[in-house]
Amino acid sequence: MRVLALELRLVRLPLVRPFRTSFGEMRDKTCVLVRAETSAGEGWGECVADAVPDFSGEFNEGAWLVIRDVLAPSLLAPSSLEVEELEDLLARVRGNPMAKATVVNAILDAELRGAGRSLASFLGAVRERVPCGVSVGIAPSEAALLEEVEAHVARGYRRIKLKIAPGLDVDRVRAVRQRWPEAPLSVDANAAYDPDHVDALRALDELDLLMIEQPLHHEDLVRHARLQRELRTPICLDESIRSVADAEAAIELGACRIVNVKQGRVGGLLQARRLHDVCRDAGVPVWCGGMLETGIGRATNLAVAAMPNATLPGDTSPSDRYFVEDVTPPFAMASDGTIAVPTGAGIGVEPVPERLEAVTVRREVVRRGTASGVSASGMTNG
């Protein structure tokens, strides 16, 4: 296979409702999409970086430049390329796993489409449908939180995850637990706590949670290990796991008992498959986290969520949880709280052309030896 061109698009989709976490509020989903044109066909990848470097050090504008100016020339140069060689080819670029994931996934999608093989099959998926969890942002009040959770429970979600922050945690989580004593419930701090907040974390430990996700700083595996020894509730690591090596270190230290696999955070689907296997061999369950992805990233995540060791409901909400209209045909949740894993070749979906144009803010194509920019005039949305 030969990579002929990479098309980059910056897209912006308004969210159905604002989504607040401990590090800020999102009102739209703005991300970089990449279409890989190869001798085997075309494929799509979605960058999970945000508009600013909040969740990680990567962000949209930086990822765009890394893909266009650094990764693309390396991928366009070889006369032939095997998917399994991608990571070695990109290894000279330090860090930037989200940018790398975008192009790795797009090229893998192209190869799988050309071969008529689904991504789920490539990853060794064992489920045709996956259970849906929902991530609930920090609400303006306890009453508003209870109202939102009630709607999600009524709809059939298999797990409720509450975003928390210091001072917006124990009382609210306790209120949800009291209202729904049997509901699978977890919390996600997005690294908002430090050792001074241990009393709040101990209080959360009494609320029969599935997990406490990423309570401490993403670089602090040692304190996570100390905290895990104090808590009965499993700690799940998210931002701390940026590579397979990070996962191996966290497991060896005892810093977590569950791992959130975000393929875009660890460098793409090839690394995510290795991460899944490392955790499986260590007896550590995983689940597939989400980043409010468009249908391209959502299709990719559904295949990851169907892997054997992904035994907990992930952040795999249907499209209408976030968007009035997605860039792809929408994913719908059945009454039993599951979504079907795409079975078509590659990720199994592709953008609807008219919708993609409507949400495109900027577009640029990189070909061998050239880079041609295309104006986004007439292709912006609000």
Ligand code: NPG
Contents of the next structure:
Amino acid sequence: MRVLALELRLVRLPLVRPFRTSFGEMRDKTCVLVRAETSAGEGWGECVADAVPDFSGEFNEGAWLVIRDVLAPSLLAPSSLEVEELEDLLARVRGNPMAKATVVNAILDAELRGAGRSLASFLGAVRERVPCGVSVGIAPSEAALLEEVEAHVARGYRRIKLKIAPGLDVDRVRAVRQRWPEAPLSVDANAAYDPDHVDALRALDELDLLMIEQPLHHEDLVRHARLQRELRTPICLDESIRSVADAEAAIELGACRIVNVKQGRVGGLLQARRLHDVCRDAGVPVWCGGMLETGIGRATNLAVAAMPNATLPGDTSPSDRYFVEDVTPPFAMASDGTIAVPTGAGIGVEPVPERLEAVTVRREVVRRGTASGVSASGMTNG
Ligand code: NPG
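Form predicted on its own done, so how does the form predicted in complex with N-succinyl phenylglycine (NPG) look?
Every component of the complex follows; first up is the chain already shown.
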């Protein structure tokens, strides 16, 4: 195929409720969407970066520049490009997996749409519906937390994940565990703890949790391995896994027993497939993480969640958990806590044009022949 143009859009959608984690509070979802225009048709990709470099070092304005000035010129230059060549082409750019994921996924979507094949089939998905977990932000009080969890349990979610931070952890998680002794429950620290907090982590270890997600600093695999040796509860790594090599190192060190697969955090769907396979071969179960995605990223995630080794419920809640109105038609969850995996070609959904316009803050198109900037080889182009 040939890539003819990449259209970038910065979109902003208000969240139905603020989402608080140990690293900050989000009131809206602001992200970069890319539409790839190719000789095979068009495709969509969503960048999972935030407005500021909090969850990772990437952020929207940086990703925009990297996509427009570094990745686009490399993708628009070749007269023909196979999807299998994408990773080699982009490997020359260091880091920036979220920016890379956006364009890889958009081009893959275009290719699959052109071939009439669903992303789920491309990824070897084995489920038509996937069980959904919900990620509960840090609540203003324990009472508010219990009230929120009550609503999620009633709605049928198949796993409840509680965001925690030092001091806002053991008592609250224990209160939820006491009220719902059988609920599949996990916690996510977003790297907020250090080895001095070992007492809190030991107390959490007693609460029959499915996993403790990313307790320590994202660069600290060695201390995660030490901690994992002390805990019965599996550690799941998220922020620490920015590549397949990170996962291999983490598994080899014993730094985790579960891996959160966020395709956007590891450079896109092709890398996510490798990550899935590496974990499967090592006997490490995975699940699909979420970053409050719009319907574009959500459709992508649902296909990932349907892969064979994604055996735990993912952060793939229905659209109304996040937005009053999404950019795509909404994804609904059934009362058994499952969502249907899209079956249409590519990711199986598209933005509703008027809706997309309504949420667009900025738009720019880079066309073949007009792209200027720094190509992946570092040469100034145009
Ligand atoms: O349901 O999509 C969802 C939210 C899941 O908790 C969730 N995401 O740390 O994984 C995370 C967190 C997150 C959200 C991180 C937004 C970064 C941005």
